[in-house]
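For reference, the chain that follows is the form predicted alone, supplied as structure tokens.
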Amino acid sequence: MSRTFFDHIPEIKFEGPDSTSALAFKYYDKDKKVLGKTMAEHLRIAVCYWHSFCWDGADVFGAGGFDRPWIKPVTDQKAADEKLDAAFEFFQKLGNPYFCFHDVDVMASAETPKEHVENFANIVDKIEAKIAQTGVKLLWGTANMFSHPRYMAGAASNPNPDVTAFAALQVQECLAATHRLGGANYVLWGGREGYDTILNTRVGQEMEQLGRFFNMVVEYKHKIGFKGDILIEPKPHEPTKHQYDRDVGTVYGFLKAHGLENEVKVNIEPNHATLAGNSFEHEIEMANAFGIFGSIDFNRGDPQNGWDTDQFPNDLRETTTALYYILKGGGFKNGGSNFDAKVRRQSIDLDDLFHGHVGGMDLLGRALENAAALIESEKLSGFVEARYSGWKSGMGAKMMDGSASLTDMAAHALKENNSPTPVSGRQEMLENIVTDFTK
């Protein structure tokens, strides 16, 4: 029989902004119709198991000061068991249809190549009926290499082949799994696949052994018949000193490089794009425009820590541009907003686990009615269409359209024969309508 663990915390409703519960949405409605869709299906929420069941609350200068009742000094199969029980538990309470996972972070923890499968198969037995118990789906599935020391010179980018294996194997086993689960996505986070020095690497060979790692994923991933997309989440350091995958750029060239490009795409974080020197819209944005958009792990970072906080969003502007570009891309389509954020370390009881997912539900379901109010008044795609109208026809189309070579851009600059003049970009007028709009 199933252990519960937050028989005191009732199920969240959504209550309006005039509610004084602090356990209630003000704005996440799920069944609420924007742009011709609910919530639910425009936002597609998930919870991840990593942050909310496994993290104990340690970071590099402490040991860890949450007492969750699921987490024990070892993981065996009973503690796995329970940390499910509990995780199903909040998934039903809170109300996200989706959640997200690393396969150890679900299962009994396990050494050897045949203790691993053992093991994972276990819990993805039982996975799958509290799936079918409860309605909630899985949003993505991926293998963890980069915690076991194994993987301390990456997973398949390591020097030692036999490391690599140990990585395909688990790949091999999430990823069907994840088919086996009815998952949207897989995918596939290079924690340690980087360098800390050059003086030891062999970079060319690093990123040729990745490239080819990524292909034979690809290659299982229609072997199975999974449908779901591969994405790759992008990170420029930390816990290696460079990432091969630091931005969505850099994601893009390297899928070009191998052939990738039209079977990954990307699983952008906020975070992540901070930490590379980015914008979150930049990266959505870079996305959209090599087609390679996927999914989002929606957190924030700390300007002031400078490290990977995984901190909620709480900001209502940038979330808010963030959706509009996601809806202007066209929006999710196996990809949805899972919360890649884990609550404070003195945040220590049960509650503020419901308290951090609260407010980002909301904040997201605010932020996408901002959004949308923002694409049905055209304020800004009307400017930007205007910006670019020159392209449509004219030596603009020729050149765009292949036609035109540099000599008859060059002829066509002789003949008439004026300098150009500079048209505002009415920067501080579009801020000034997100502003507008960010309510």
The other form holds:
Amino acid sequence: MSRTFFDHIPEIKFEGPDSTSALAFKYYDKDKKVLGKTMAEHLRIAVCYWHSFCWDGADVFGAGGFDRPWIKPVTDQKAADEKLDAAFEFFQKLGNPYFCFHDVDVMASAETPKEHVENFANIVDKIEAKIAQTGVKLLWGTANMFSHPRYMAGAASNPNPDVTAFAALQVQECLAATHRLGGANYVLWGGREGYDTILNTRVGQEMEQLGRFFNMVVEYKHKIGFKGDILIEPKPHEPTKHQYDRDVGTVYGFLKAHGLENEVKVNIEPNHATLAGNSFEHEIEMANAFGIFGSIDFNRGDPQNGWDTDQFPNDLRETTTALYYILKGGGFKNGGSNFDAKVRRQSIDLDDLFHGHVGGMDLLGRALENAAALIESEKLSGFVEARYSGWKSGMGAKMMDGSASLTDMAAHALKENNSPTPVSGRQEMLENIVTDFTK
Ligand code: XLS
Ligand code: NI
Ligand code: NI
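Can you swap the form predicted alone for the form predicted together with ligand XLS?
To see the whole picture, the full complex is given below, headed by that same chain.
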């Protein structure tokens, strides 16, 4: 028998922009067609297990005060089962089509490798039944290789190969479970794959270990016939001082160095982008440019706080621009929009979990419509197209197809003998267009 936790919350429905209800969708209308697909198909929204069902509100300065009746002092099997009930009841009320989890989020706690395998297998059977019962699907699974003290010096990049072996076991089990549960992707976030101080670290060796480990994961994916994408989630630091997969550009170089550029894509998180000194749309466009765009962990940081605050996204302009670049790159394929976001520590009620997600989903629905309108208007793309039109013919085309050398280009400059006149980049005009479409 499932225990229920959200009896007082009705199913969240689309009521339109004039709705006065705080727990109704005003913009996220799952069946509404946008550029030929429904909003639900475009956005592929997921709720994450860890922030919403595993966290009790504790922070480094104090204990948690959240009302989360399924979280018990001892993480035994019953607690894991009740958490599963709570999660799927929540998904059904909210109407998110997907969810994401770490192995340790869903299972009863385990110390030894054998216990890990048994406890995880136990809950995977139950997750499979919940998926069959509710139709809520798995966007991605991942192994948590950063919380347990054994991983304090990293997992694949640990100085001790026995730690890496434990990590291999976790990834093997979790990837196989993700495959069995019909997951669309498998994520690798390198929580402690980096260093706290360079004084005790062989950086070159650790990066080689990590590269080999990713190759092993890809080999195993093919061995079991998993058709989803393997995604690396870049982040520059926190918890370590330096993480090897610091941003999309760095990850691409790493993938190239290890022959994985056609095997692995990225899961981009806005708050990680800003920690790395990049904008969210920069990371998306870099991934598009390299052909490795995979999925998004939607959230936002706090401009005054320099860490991963994982707040629910609420910036319409930023999200409109992000979705514009996602659509321009062809949209989500296996990926989707996972809310890697948590309510604030003072948002202690069960209702607050809904307010966070309803706001996030509404924001995405609204931004999607804005982005689609921006695409259809061709106002940005038309300008950019004209700006680069010179490269389509003449010496520009010859340079790019490899038929013109440096000397040919130089001879062309001498022959023309003119000093090209600069053309306006029209930044303010373009920014005004984005403002016009942010509605
Ligand atoms: C932490 C990461 C983490 C990954 C999954 O900053 O965002 O939550 O998404 O391990
Ligand atoms: Ni994340
Ligand atoms: Ni994060």
